[in-house]
Amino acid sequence: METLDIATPQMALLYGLCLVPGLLLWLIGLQLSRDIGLSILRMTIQLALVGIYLKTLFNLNNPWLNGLWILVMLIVADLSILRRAGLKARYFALATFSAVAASVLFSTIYLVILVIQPTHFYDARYVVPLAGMILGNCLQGNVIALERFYSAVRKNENEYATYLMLGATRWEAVKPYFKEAIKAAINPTIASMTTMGLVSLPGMMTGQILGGSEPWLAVKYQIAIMVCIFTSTTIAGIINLKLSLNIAFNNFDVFREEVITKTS
């Protein structure tokens, strides 16, 4: 059974739904109509372009083009993570890229080659969307981990210095903040897995059901992607924070304020 298409008039009707929250925001005094309009316009243009590109990508199914697209996604995610975490890209770009790329590629390759086992391991139909879903959730987790960790370090600067004066190493002094940051990064995924199926149907499962897949097949794919998301987020968060320590602190274990953006 094929998924029903949404015709142009119905798409216009869909956009009309945005008028409801826009009106409510206006009534409570929030002037966000310009921001909302621009965000919807950008979303539409970006997704339309991606849709055109992905159709071409799927038709060609070239391993080099598939790899190039994933590389572009990783670079964009890298810059987005650091910007949202309030860290300067020129210091942390390589460390964050290495951590995220290693974890996402590991999880994606494991899932595609060992679990799904398509005819071609580079099949764009599997590799691109799965890598995208894993990367998107990994991005969120890394933003939380970096922002929470470095906010805690700066907030507890005196406590950190006290640990050092009492003979602790840099790692021993930052370990409490490190643990809390990783916990905060993976908590949303753990909460999502705990309530999945009871509170809501996840996006991948819903998409497959709408696409005509059997519910049990959709369930298995959803379980697979959530396991990979959890694994990738955890690995990337730990590696990313560990790699960043030598960048964020000087040889005397003093935090370098210049690595933080002014807006942080």
Contents of the next structure:
Amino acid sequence: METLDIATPQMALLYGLCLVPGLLLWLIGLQLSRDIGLSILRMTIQLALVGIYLKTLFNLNNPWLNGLWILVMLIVADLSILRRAGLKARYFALATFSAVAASVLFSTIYLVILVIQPTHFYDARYVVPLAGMILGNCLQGNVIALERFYSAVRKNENEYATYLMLGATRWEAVKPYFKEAIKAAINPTIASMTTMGLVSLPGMMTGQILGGSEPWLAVKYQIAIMVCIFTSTTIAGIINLKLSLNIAFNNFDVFREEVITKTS
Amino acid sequence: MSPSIRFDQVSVSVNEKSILSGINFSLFPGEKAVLCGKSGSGKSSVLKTLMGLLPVTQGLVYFEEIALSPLSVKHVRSCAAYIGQEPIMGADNVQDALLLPFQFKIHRQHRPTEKQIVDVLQRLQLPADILKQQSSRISGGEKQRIALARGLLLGKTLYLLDEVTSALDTESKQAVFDVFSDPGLTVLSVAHDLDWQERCDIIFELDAGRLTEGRRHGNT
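After the form predicted alone, can we look at the form predicted together with its partner chain?
Starting with the chain above, the whole complex follows.
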């Protein structure tokens, strides 16, 4: 079963659908036409470029090129995590990169080599989209973990100092905030797994069904990706926070304010 | 006898703002000292510096004649108890708050007996049934005495007290005074309370981060 192509006139018809929300927004007095137009244009250009790049990547199917693409994704994710968590990249870039790379590569390699078992383990059709999906979710989790943890450390400065004065090591003193941060980071994935299929059909599964896969096969891939997302988010969050503890605190176990980019 | 605490030309800056400047003083074991001065004069910063919570930009802080370092600060923290105006309980109920430090590896083997707990509470004029109360329900003065009880149960010998008698009634204050009459306990405190100042051996005056005067009680 093949997916039906969408011809150019039909694509134009699709864009035309945006006129309906555009008109409604205009009627209620929301002047968003410029933002909407710009976002649709950006989406089209970005996805077209990704389409061209992925087509080339799939055609060449070179392990080094695939690896390089994943490396670029990891670097972009690394910087994005730190920017969104309000931490300075010059202090944390290596720690975050190591944690995210280790967990995403572990989950992807596990999934591709042991579970899916394609002819070539580096097959771009499997490695690139799966690594991308795992990384995208891992990114969200790590932003939440870092942001929650360091907000809590700063907000509870006196409590943290009290723990130290009561004999706690740095690790013992931050452990309550650490646990809360990891819980917050993995909660969205747990909630998503809990309601999957009931509240909405997951994107990957829908894509596969539209792509011509049997529903049962799409279900198995969806389960596989969710397990890997959960695994990599948990591993990356824990390693990332653990590594960051050596950077964010000085030798006297005091939080270094200079490592953050924003004040709250 | 060597001093328990010694500040040698200590200056502290935070975000390039001078907090303490050229502080010099010594405190011997068993002595009780009070830091006085206007709000913002750096009194609490002296305590925080000794605990290793503020960066020393110049000079040296000594505890038991060992210069404060990332390694030695652990010893300071194991000997010193810090009690502020509104101590952090760290647990929902008072009993858990009192036993909180005994969850940490360093104290795990030294969990106090029930008798030891009751004795300490009695010394501080606290009823035994306070242990069953919610931490959020007890008064500021009771929190201070629970924090003090925690220090006593841990066998701390140095007490860093920040306005610790501010929330206490006369009877409770007397109980705290009695506890600190023990010659084995060294006290460095911050207090506006004249009764407290009266009972201390040494009074240090601070002004804009500088130590302007240090006098033994009764001397001028």
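What you see is a predicted model, and the numbers here were worked out from it, not measured in a lab. Rigid core (definition): largest C-alpha set, two forms, superposition within 1.5 Å. Numbering follows the first chain given and starts at 1.
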Checklist entry - Taking the rigid core as the frame, does residue 53 move its C-alpha by 2 Å or more between the two forms? => result no
Next on the checklist: Once you overlay the rigid core, does the Cα of residue 251 travel 2 Å or further between the two forms?
Outcome noted: no
Next on the checklist: Give the turn angle of the smaller rigid part between the two forms in degrees.
Outcome noted: 10
Item to check | Cα displacement of residue 25 between the two forms, once the rigid core is superposed (Å) | outcome: 6.2
